[in-house]
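Have a look below at one chain only, the form predicted alone, in structure tokens format.
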Amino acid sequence: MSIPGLHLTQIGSGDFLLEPSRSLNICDRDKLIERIAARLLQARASRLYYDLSEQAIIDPVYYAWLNALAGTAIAINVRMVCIHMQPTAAFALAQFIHEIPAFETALDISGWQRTTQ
């Protein structure tokens, strides 16, 4: 299943890596989330790693996208972990969030796995 603007790759038993490109258009986020969720359900995923390495800034619109995707992931019993967040993105995010996000964060995949064991 091809989803414009992102790569969704199975990287292990139940683990998926989502790599958005700069061309990802989150304006129709419901349709995107539906397609991602369908793929995760089909593969019986348990974790979704969202690579933020290309995202220099996280604004309220992008945060809403991440939170909506994470909320859907939770609904289908998939944990979403945002990885490779740039310092500028983390700083921008910290300026406007007032609640705990629906997603978890880690420096990288192995860093998240170490903290959950």
The other form holds:
Amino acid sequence: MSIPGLHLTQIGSGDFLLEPSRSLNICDRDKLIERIAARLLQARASRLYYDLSEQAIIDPVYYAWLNALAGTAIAINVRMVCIHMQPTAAFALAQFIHEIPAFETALDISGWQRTTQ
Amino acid sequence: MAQEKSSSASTKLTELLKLQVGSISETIEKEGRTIFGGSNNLLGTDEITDFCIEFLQLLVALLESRDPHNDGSPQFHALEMFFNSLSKQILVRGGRVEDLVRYIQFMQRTLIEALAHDKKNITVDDTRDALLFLSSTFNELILAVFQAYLDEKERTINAQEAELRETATPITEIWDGVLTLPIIGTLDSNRTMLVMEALLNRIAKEHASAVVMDLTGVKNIDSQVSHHLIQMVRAVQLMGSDAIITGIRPEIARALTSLNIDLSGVTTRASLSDGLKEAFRRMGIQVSHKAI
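Can you return the structure of this protein in the form predicted together with the partner chain rather than the form predicted alone?
Whole complex next, starting from this chain.
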């Protein structure tokens, strides 16, 4: 089942990697979130790694998309971890967020696994 | 009519210059050696000779141009650039702008004095026009020197500021994946941005798992600074690293509380060593005394 604008790959038992492509259209976020959640539920996923390496800037709209996706993931007992956040994106995001995001963050997959062990 | 007059004056001045080029060159060279050469050691003898010759060549080229009074002409620009680079050369070697300006005034005086050697062939009008030409030209050249001086000063100040920024916030990788950032002095918006940018880039470069920010050197804190601090911690956490704040003085702790700063998501430790221990603990590193 392919979802337009992103690659969702199973990388281990219960672990999924989400790689957004340039064609990702977050205007239609509700439909996208439903399809991602369906895929995660189907595979009994427990973790979703969201790769932000191609995202140089995170603006309020993109942040809202990440938060909504993380919120849905939590609802189906999946932890969403954003990885590879760029310094420019972290810099911009830190300027406008006032609450703790719904998603977790890690340098990369191995870094997150190390800290949770 | 005025154009014709000034053209006649510049022709006379050119002739005079060509006739007396040897003595003029000798006089300005001698003064140049006194000001820039010898024990002052700003320019070598050959350099002084060269720049005197070049100056006279450029001045003759300007006088022979279509309109010597036009300060937008290529000849005038060449003369300006000559003084601009000469002043930069002298200033970089530790010379003073005052000496250079006095030397340019000496050059002007030498040229005016040269006019007196040919009293018979120069009319009062020619003399007046030549004086006007020399004073306006040399004024522009002095301005070029001051511009070069200001550029050089600005460049030095910028370099010093950059160096100060670099040394004021040394980000050190104290262990594999552990960065320390001692913050000393006041954190204003500008400095926070620079520190944050440097820190985030360093986290990405070193793949740092933990950052220990030591505030022992921060004497006081206000609402804006504490806000910046929280922003910095948040950005580090968003990158996926652990942020640990250490060395918060009692007065800073009290100030943070009264400013209603929420430190619930921030790990704090009393001292830098405690902060490092916490970072090591999180990374599963154990540092112990060697058994004897």
